[in-house]
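What follows is a single chain, given as structure tokens, in the form predicted alone.
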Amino acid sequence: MAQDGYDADVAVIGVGTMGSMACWQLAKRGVSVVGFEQFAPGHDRSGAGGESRLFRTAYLEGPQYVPLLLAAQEQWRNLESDVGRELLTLNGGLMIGQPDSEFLTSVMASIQSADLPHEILNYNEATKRYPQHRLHRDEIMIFDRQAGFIRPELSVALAADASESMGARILRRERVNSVEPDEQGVTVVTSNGVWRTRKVVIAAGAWSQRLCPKLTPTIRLQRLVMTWFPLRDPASYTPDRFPIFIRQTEAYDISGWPTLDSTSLKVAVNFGYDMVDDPDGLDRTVNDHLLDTIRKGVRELLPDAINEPMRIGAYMDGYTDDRDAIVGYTDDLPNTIAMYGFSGHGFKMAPAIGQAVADLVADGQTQLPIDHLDPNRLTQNRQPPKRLRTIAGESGR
């Protein structure tokens, strides 16, 4: 228990995603750690929902992820350990595409960079081994053996257990009205009392810019939708017979997981949907029009599935202009840590990034490749924005 006019040593806003890996790493140090969520670990308000996230190693995003996914795969582990229960399942991954595109050459370098072990397959191969997916006579897979797929709200919920049982205070149902960051500490004002800390972890993802209007960068908020589409024969796309998978051919640009419920097959876009103004009014609802797309998709793309989806699932995320996420100390505040800003692509790195916050809090730097994500990074020269892709079009629905 923190001392000296304290209340903890660490206030944590938003036990979501990022959050609660933060909260379960301070907590494994012995770190005094109050979490502040709105809603309770585990919802589906933001980011983190839709039964699966994608697991990948062999990154399109770039080879200087790659240590950090490693990182990510062995604190998977760790948590898993942790809480007694499977949380990762690496059941690999087919990244599927034209050989000589940005798409593959970026997979390729990042394979390169670490020798990571995988399995480049020829159209009559990838056709014999895969049948489930329809190819062109152009395209390959690139198998990445070490992917697969997450349990975000399960993930999510454990972690802040598991810090709660360390010795972290998680308060439930606890909005945040303001936090004051100062020389000597932070405080943070709730919809119930006021908090002291020394220090604070902004992890409130599409909030984290409302809370504290003075961090930079910026951040653009899009909706995601998530759909799942009867499957005709659920028995060829379980897990051991179905890698996930990210394919960009013609106009498609997709991601796809393996059967959870033996049902239905998940098929998403891999770019949001429209732009989202205000997280408080996050629309749940897909108009018809804007699936156009992943149905056309699903009937090219992936025959042996009907396509109309049976649920249709909407969440969001904030997006930074270079698409790389913010963590670290911030110049804009005193005794301020940002994680936000993981445009649509940083569950999988999750506990890694609370490791690196963890050692941000103990020991003023961390060992772990985030040097990219620096928030102070697009302070001085920053570049015009970069137009936001979606189906709708960057002026909204």
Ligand SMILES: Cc1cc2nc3c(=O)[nH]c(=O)nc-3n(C[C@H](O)[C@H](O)[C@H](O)COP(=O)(O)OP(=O)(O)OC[C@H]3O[C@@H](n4cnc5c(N)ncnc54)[C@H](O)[C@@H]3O)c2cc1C
Second form
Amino acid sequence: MAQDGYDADVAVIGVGTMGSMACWQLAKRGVSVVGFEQFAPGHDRSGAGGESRLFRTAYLEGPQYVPLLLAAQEQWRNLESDVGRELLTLNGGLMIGQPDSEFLTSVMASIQSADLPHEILNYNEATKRYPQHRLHRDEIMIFDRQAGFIRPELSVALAADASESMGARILRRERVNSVEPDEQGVTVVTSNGVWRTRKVVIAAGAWSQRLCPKLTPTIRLQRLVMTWFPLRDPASYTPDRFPIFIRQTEAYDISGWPTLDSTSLKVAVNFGYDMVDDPDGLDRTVNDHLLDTIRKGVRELLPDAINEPMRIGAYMDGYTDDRDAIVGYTDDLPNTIAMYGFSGHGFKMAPAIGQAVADLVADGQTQLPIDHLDPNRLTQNRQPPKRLRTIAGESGR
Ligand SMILES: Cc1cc2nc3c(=O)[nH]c(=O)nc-3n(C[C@H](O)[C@H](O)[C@H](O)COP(=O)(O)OP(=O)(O)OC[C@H]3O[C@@H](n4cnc5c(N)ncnc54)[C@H](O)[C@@H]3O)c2cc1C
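Now that we've seen the form predicted alone, could you pull up the form predicted together with this ligand?
Time for the whole complex; same chain goes first.
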């Protein structure tokens, strides 16, 4: 228990994806932590909704992520062991495209950086093994063995629950109105009261900069849409027969998941999405123009799906200019660890990010490979690296 006039050692603002994992990792170490969530852990109104998230290690975003992803895999298993449920299912992942494309070249660079287990399937092998995909003659598949899917809402809810069992306080439906850090600690003003802690972790996702306008770098808020298409033959799309996939063609950048409801195939077409001006006003309707684009992609690439989505979901995430998140102590505010801007690909790393934050709180540093996520990197006059058009585009994967 915190003392000397502090209500807790650490306040975590936002018990969503990253906040729940930070609470779990901090509580596991015996740090006194209080988490504030404006809704309730496991809600589906921002970064974590929509049934499933991709887990991948043959990472098209670059080999710098591979050690962190392997650490995350271990932490997912630790969380599963603490909560007694499977959260990450490794049914493999297909990266589908032209062999000499920047996309597959990046995937191969990650594979080679850590000698990741994989298979390369040429057109004939790929169409034979995975006939669910209508391939173009110039496409191949790279099978990432250490890929699969995670259950997002359940993971967040169970991580928060586990943290409470380990002594954390999670305050639900308690919105933080202001965070005022100073050299001695942090004052957190909520809809219900005032708290004083030694440190604060800003894990408010799309709301982070609204809450703390001084935080840099700034993020753009992006709306991301997911669609579930009914299947004529769901048995061909179960996790054991249908790996998760990302496919980039000249026309499409599309991700997909096996059926988890024995009824539908979930796909996300990764472009054409809107900006979000106000995270409190996320528009969850999807217009016909965007739906037409998604339907067209599914009709051409996954012809067995009935071409009318039975379910549509809209969510959001914050994007940095270089598509790398912000994780660490920030020069902008004292006693403040920032973790936001996960740019559409943060979920898979969440328990390792929580571990890194717990290290930073307890030891002031972490051995986890998160240098590329340093909050101060863009303010130190470093230019964002050149990225692939497709990689830099709007996506959630
Ligand atoms: C549609 C979609 C698909 C994606 N697909 C993948 C994928 O396949 N694989 C992958 O790895 N990643 C994927 N991502 C990215 C990943 O899901 C996000 O990067 C991650 O969920 C962001 O986590 P977060 O903690 O920053 O935000 P959130 O999970 O949104 O958490 C922020 C929390 O803070 C709370 N909060 C905000 N303000 C306050 C306040 N003032 N007081 C109290 N609480 C507050 C919010 O209610 C929320 O619960 C996807 C994202 C989206 C949107």
